[in-house]
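Take a look at this single chain, the form predicted on its own, given in structure tokens.
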Amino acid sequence: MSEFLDLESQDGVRMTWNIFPGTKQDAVGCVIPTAAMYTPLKPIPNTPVLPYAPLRCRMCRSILNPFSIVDYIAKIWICPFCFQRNHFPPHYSSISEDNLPAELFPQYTTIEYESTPDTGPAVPPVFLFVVDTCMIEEEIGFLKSALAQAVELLPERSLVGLITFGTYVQVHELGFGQVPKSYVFKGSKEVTKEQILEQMCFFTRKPKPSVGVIAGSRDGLSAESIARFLLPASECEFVLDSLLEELQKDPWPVPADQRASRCTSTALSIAASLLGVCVPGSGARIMAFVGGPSTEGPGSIASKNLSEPIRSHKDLDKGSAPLYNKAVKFYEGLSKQLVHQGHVLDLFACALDQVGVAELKVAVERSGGIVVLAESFGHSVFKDSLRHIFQSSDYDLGLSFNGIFEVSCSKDVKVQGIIGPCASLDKKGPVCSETVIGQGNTSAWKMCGLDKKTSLCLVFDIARKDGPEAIGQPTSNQFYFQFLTYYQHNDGHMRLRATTLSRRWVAGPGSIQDLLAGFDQEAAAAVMARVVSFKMEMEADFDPIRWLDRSLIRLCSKFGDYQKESPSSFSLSPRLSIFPQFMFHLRRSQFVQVFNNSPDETAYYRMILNRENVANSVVMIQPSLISYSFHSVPEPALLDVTAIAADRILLLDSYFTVVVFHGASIAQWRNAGYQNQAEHQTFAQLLQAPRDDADAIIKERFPVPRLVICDQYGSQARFLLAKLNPSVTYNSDNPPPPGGDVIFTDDVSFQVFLDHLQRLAVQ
């Protein structure tokens, strides 16, 4: 696994296969698709940042790299994707062996250009908080003081707006110091461009123009009109924290059997056509505080009607969600206008009750958004994980914008798509392949926001056939990939990250050990929790438990070491060993089982997975579990409930829960408060030792984790027996150990699941 780890600390890249099936047929064979997780931003240490422009292909566009062909004597390089042969410029004139630029250098797989001061002036960022008054007083104030936090940690010149909506939407002029003074739009009528331009008075001092597109200082607006709405923090810091500060309810009065007239859609679209008109193709981000669900405008949710309930999983799959489809298409046409200016949507939910994360999805996903959802704006997931985000740390998440996403591959490779936060930007060409999954079809994805973390999923396609076709086929034995990331560095500058691979292909029938010896089963597991999620959303009766065991038995049957049919003399090598158990875990994750979960919860879940690398969407599909006892150091505990005994506490860590759970003795002990008696030092480093591991975990996450604390057989215990292997359930034949637990499920446990699969695989 190490080796693995290393090529992702050198180029933030993990794939399935290390080395790749040859040919078409070999692929299929192969049953998990060929794939790479892609970190374009990942921190790499000693990453040279290079002041002059990059050199490119005069015929492939692709960027010189260190797998170039140089011939030093005639100045020529030869381009590893399409074998053209380039000259080089005058000023590379110096060039030799020895004296070669850094972009050649071999450990610089991984290099960025910056741009040079002449390409323009760095760009400010820009916040629009878009805040939601539908609540009770008390969210009101703790959504207040998170606010008046944010406010203070926003960068010095970034450019700050304000719109707060309920019933209706108010678009408050920060420029405007002497009352507070604001623009209010109904909350049920569709707002276009022009009717912004128009009612919000941007051509009071100068004349509309009458022909061409209006979009920010360059393009027909003043500076000063645009002032009005979004100006530097510093600036306007004193009118933002008055205004946040005067915050009031909705004054709109709700009847006792309906929900408040929420109008969530109205205000997003108001947002984004402000921005779009103010501060087109520069880095801006939209952060939606929502606190519950919209009932006004096209893109509601709910009927005001109380005793209609909110739709469930089962209402979706009946197809008796009457807005649902009316609200996605909604915000599948704000998805597009965001991508199309370059802008971000940020939401934050914090309800009891679903506020739209379903429906709202589309827009967040492929505008490169960040997604919290908690139960209230007083809770600790959503305060610390606001905060993160503005807060320099050695954890900060490193906010860019306005990305864009390159892919180049040698010709006997194309890309099926991407599974992961961006949108496509319909640039065919020779790479795409004709199978599309996820945003396909394209070389070129918009990325409007990312950070330090966004994982890209590539899918990809082995092109190469087999046999006669062979012929006039390149001889070589490896692929070639670039990835380039064109990004607004938080600096200001734009910036261009390229990554240049190589991989090793083999075919044929003696190439199984070669392939095993590069299946990352780690990537593996992550890519199948990508791709099976997708296809729950996007084919109807989809039976995702199903297609998941089949693959599994498939992949079993071909790297796997049996005699036919005896399942005893059944082995795998340890490359596989353990994805099995990857899958067992999937099978029964909150991605697979929706059971239980809500639609917004599951979308939430989703979206966090597909924008998380490979160590991270491990850690949601099979939870860490370490045991802290007095007869040994912490150390790791299998993922079953047999680890639970009455003196030992356990650290689960699910990723979107913490859970510290205290065996039945530890928590007496605990009652009793030996912890705080002196001859009791031990038993106090005990149950401090779990919480300080916890402390460490939460700080470096983000979004921030629910931190759940409790004991044996207490109720909140079912947060570790809900992901623990129910190897010893309420009626099986060996009872548990003393002080240990069972767990109530008619669930089948990995043993039995692996016996299924050892019998199925040697058929």
The other form holds:
Amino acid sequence: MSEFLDLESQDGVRMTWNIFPGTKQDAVGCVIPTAAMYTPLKPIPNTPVLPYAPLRCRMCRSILNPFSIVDYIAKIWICPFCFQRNHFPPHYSSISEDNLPAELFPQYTTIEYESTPDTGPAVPPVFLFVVDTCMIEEEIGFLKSALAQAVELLPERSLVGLITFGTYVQVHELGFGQVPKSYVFKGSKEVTKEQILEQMCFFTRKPKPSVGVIAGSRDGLSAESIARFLLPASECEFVLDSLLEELQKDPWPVPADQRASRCTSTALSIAASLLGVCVPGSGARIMAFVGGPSTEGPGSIASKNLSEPIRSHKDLDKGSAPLYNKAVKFYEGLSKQLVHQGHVLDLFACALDQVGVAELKVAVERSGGIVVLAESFGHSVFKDSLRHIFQSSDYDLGLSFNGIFEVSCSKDVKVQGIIGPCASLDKKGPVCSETVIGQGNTSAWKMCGLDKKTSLCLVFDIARKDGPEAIGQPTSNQFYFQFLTYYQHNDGHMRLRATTLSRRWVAGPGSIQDLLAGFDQEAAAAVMARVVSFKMEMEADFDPIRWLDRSLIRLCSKFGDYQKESPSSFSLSPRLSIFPQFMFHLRRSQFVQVFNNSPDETAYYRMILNRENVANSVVMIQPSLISYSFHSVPEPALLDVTAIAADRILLLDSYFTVVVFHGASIAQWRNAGYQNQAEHQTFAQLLQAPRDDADAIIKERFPVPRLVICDQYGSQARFLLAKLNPSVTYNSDNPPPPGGDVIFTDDVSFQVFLDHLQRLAVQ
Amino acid sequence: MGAPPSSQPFISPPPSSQPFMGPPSSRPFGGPPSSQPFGGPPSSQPFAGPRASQPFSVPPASQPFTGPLASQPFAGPPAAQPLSGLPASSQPFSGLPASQPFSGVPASQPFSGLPAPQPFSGVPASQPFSGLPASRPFSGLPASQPFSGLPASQPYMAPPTPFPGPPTSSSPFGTPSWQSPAQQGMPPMPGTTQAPPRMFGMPPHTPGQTMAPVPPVMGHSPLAGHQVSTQSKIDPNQIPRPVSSTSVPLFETRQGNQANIPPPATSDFIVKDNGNCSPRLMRCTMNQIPCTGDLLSTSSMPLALMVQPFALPHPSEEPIQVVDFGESGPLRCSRCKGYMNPFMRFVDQGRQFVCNLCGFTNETPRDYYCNLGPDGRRRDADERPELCRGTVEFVATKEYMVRDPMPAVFFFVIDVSMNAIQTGATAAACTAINQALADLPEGPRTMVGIATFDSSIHFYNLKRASQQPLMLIVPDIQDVYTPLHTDLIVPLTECRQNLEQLLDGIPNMFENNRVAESAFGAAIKAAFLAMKPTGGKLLVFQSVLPSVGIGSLFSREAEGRTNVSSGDKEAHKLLQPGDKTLKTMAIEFAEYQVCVDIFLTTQTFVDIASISVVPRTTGGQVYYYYPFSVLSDPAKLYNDLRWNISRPQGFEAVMRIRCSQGLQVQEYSGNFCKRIPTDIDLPAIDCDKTIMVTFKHDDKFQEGSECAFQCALLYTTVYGQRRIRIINLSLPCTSMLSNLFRSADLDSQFTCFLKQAANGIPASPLSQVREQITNLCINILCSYRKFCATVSSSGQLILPEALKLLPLYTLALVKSIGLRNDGRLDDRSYWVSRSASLSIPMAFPLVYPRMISIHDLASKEDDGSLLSATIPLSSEHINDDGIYLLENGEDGLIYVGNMVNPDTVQRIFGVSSVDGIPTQLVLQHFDNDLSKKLNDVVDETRRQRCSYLRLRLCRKGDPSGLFFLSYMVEDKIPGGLSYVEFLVQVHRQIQTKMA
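Could you please show the structure of the form predicted together with the partner chain, as a counterpart to the form predicted on its own just displayed?
And the full complex, kicking off with our chain again.
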């Protein structure tokens, strides 16, 4: 495994198969897709940033890299992707084997280029706050203080705007000095960008250009008129503060049997258009703070009538959520607009009820936005997450903007698509596969927002056919990949990160062991999780359990050691040994078992899954469990109900929730206050250790997970029990050991699952 | 009328009637009593010079006013005097050289003669304001006391106390306070008095006398010997002209159970309500109602009522009484729902009463029962206002409310587009509003709101304790909405400071506004939405043509000009609303009780034809300041606004006119919204608005019966009480044409013509309208000539005494701005819109302005009647060394000849030469007699007209001088006849018709 981690730390890439199946058939036979999890902005120590523009192949536009073959005499390099011979330009004339430019150093497979000053000055990032006001006063109070804090933390030079909404949308003109001023739009009506241009008087001092108005200063919009709505944080702090201070509950009356009239979609659409008018093509985030379901406008998710509940998974399945499709369609439109403009939508959804994350998902995900779901604006999940965004510290998110991601591959490899926070730019090319998954049919993707952890899942297609010609060129059994990421770094300058990889391929009989050697179980689990989530969303009547089971069985049939029809003879290579366990937990996870969650929660989990790297994905699939006791140092425990003991403390990290679980005895001792007594200092330490570890996890994670501290037999213990393998249930034959626990479920335990797997794999 | 007190004068054909029947002998109907008053029977020679007046000089009662009063000018004897030498009958102009009769008395004399002043003497005109120099109020705009001083306004502002009180309390609008100004202020209106003054000069109590004065046939003056050629024989100085009087007679509406003929509407008089309403409130075009429709059409006269339900009373009049019937509400006829009034007849010992409107016999409710006296009247009739007064107010019960009475809501909407800012209109509006805030009704029920607009609409949240107001912009001007549910309209007491601060700030806030577009329609719609829950008054300050958003307009004027060549046929279409949207909106406004007043402070075409639809439909009005001048107009703007909000008025009103069986309402006309045929909805109604109601016969009346009219106006006072104002008028019916002519009411008839002309202007080509109006006049005169006049000579133009000024006013009307060919579209549209709701007293100056000389003011006696010395509107009377003031109720033109004594110029204008007088005139006060008197005159006029005169300087030789001369309606102008020519033309046409 560690070799995969090394590879990841060098390039930010993990692949399911690090040795590729060499032909299409081989690839199909391998069951698990050939895919790469790539974290474009992963901080890689010692990566040089080159202050000049890259050299590109004049044929395929890929960038000079360590895999290029260089003829130092002729000053020529050969592109590994298309084999085009390129001359070095004059300023590379001094190149020689001893005098290599950084991009040719073999260890610099990942390298960055920074734009030269002539590409323009640094662009300040833009933050447009879109704030819901249909909330009880208490929530508004929480939100106000959180926002006020955020305003303080904003980078000085960043531009800020404010939109509030409820029944109506108010766009605040922060730059109007004399009185507080805002434009008020009706919530039930869509507003186009053209209307914004016209109605907010952007062209009163100059004639509006008759054609091709995208706006922005390029189209003659004066800085002055932009500065009415978007002001440097340093200049508008006072105005913003006083506006937030006065923020009040939406004044329109709400009958007792109705939901508040909340026009989330209109507000977001106006926000998007406003940014489109003011700063198109330049990094900007819409940060939406939503406190309830949208009931007004094209993106409404629920009727105003409280007697009609908000849609559930069941309603979606049955097609009895009439508003859902309309809303999704609206947000798809919005996502296109955002992507076109290069702007991000972040969603902070804080309510006990659903707010429509499921519908908003498409816009947030395509634009690469951040999403945080919490019960209340007073909850630490929200407050700390918001602070985390702006607070520069060790765990800085490194928010970047306006990214474009491009892929080049050897000609036998195609890209089916990307599952992750990005949007297709519809750039067709030879690299596009006919099979499409996620955002496909393109060789370039827009990533309006991306950060250090944003991870894309690229699914490849091996196009190479088995045949005589394959034998013709045995020398090049290497596939090359180049990932190019252009983005607006958070210092305001444009950068380009280039990662170039090479993987060997094998084909034909006898290749199984080679393939297996390159199999990355964790990456495979992460990819499978993304793929199954994707399929559940996109394919009607898709049965995820059956699909996962069949995939696992086929995988095991192909790579397992066994004698036919003899389940007991079945064994798996260590390369594959924990994969079934991942699949077992994936089947039980919130990604697959959606019916325990609301559509909003499901959407939330999947959005996070789709942007996280392999390690964190694995935690989501199979949470980690650490056991603390007097008997030993903290040690990982099996994710099994048998891990529970009265004298242990368990720390469960399921990514979204961190649970500190005190065994019954520990809880008693603690309640008796032993930890406060000097002679029981070790107990105090024991109590404290999991808390410290939990804090460490919380500190580095974004969104901030929910911390649950609970005791055995307490109601909150369900957060732990739900994740454990139910090896001991209420109808198990063998009772739990004293101090142990049972799980009240009819679900099969891992052992039963494995038994079945073995039986089926050997058929 | 003429008859003695006994009740049924006309029923049996009494001897008296005879006179009328036959072709009138020259002698009026000498009904016995009649002759007396005038003592001199007809023969009594034209007026015996000045002295003539004496005979009339009425008895003591009238004293204060009395005297010589009205009659003096012409001192004349009865009727026709000016014209006729002789009393009643025809002679006047006739045979004798026209000049003769008068010869003795040069026209001018009359004025000089008598001491008109006396009546008022007690109270110097200026006094009322005594506190402050009368002039002050008007001078600068800002002065807090616009018109004349406080007193005027006060009444209304006065705390609600008067009202709450049950019936006892006095008139709603606290007349008293209005009094003071009025008292002295109201000297007769010069310009207009047409009728022979004596008529009302009569002492009320002399019984029987009443009738006499009016001879059946009024002087018919021999206008032309024969054919037209006779012009030369007409002495322009002797043709009928309005006469002014300075006396203030007491007018009893009924006497001896007979309706009295009211004095001229433009004169000053005190009404005693004896069962019929004050003629100020309701006035009929004829004071006897024709028994049949045929008779009416034979007369060619219109049958219409002019209803001005809130007309300002004379301060000495008894206030209108308020009657509270408790929970049961006012007593009404169970069939026609007519309200109890003095003309309901109680029968069967009072157990039943017969409705005077529908004839139904109702049971008297037990608790309303009262015995009858020997005269058949209820014994309590004199204690119950509804049984003895023509006008009463009932307290409305819940039944009359669909909701709680609405608060007084005032919403101001101000144009802040580039033009408005740059011309200073915005600043003027803000200042005006700011100052006028003090004049809004006091109390917690007064709510205000404010919005501004250019190409978007800006609302202000005023309810922010000690915070700056919050500006909320509605940018969508196609589909508008209110940005807030509450807090846009806030009780004045809670937001005064905020509002003042905001009004101060608005001009600065938009100082650099570059938005030239104006979303007028959207702005009023949005403001309406904010007011929808309550209703109220929407006051809009607009400066440019509405160019964007709902109801936007385009500059049709340009189009109109280019089309002129293609013929005048379509030109009038430009006077029709260009767009239906505004009309639709206005109807919706009216439904929710929103009244829109529009102040147009503009320097360009704004399409009043289209815009005025909104105020017309909602009971509001248009104010027009063109070309807006930041120097001279803010004062008027402020005073107009102030009067608008402080004058007597009511909200959410519904009005219906009922009349006796035999007549039915044909049409209502004025500023209102009509959704069902019988009622008109008036989101707001105020003391300046008049509604014309025309009638047609659907049955016959019995000779000698009475025809009753009842106006019921249900409304809410500014202090939130729901009231029903009932105005009754009962008039005798006649089957004799001569009676009709004798009782014809020139004031109402002419106003009726004016309104008909105004209605016709947008509908048909101008030339056609002019022709129609001329024909109306000719037809009436022709009818009179044909059926009533003794034919002494076919060459005579015989005018009925009551209508002798009809030709002059018809001519003036035909030449007025609305009917002139050369007017700007907007001027004409404004004229049309103003005419629609114009009251009788204001209708006359509009077409026949009042002109007085001012260079010689100092030499005139300061007797309170400075205004009475009017000059006929003929350029003959204008001298190059003179300075004249011409006033039409709204604008004042000061004409300066080119030979004026520099000293006079210096004294009046403070500059040494005519050329040095600034065109944008602001009248200054200088410490000299002349200047003081001029200011007094101007202030007096303002007071009379309830309007702040916008002064304009006209210099001989300038275009402005020509403009002034265009008001000289008696002159011959290209395409228009002189007065004399017109008379000749009328005469000729009558002859043609007779032939």
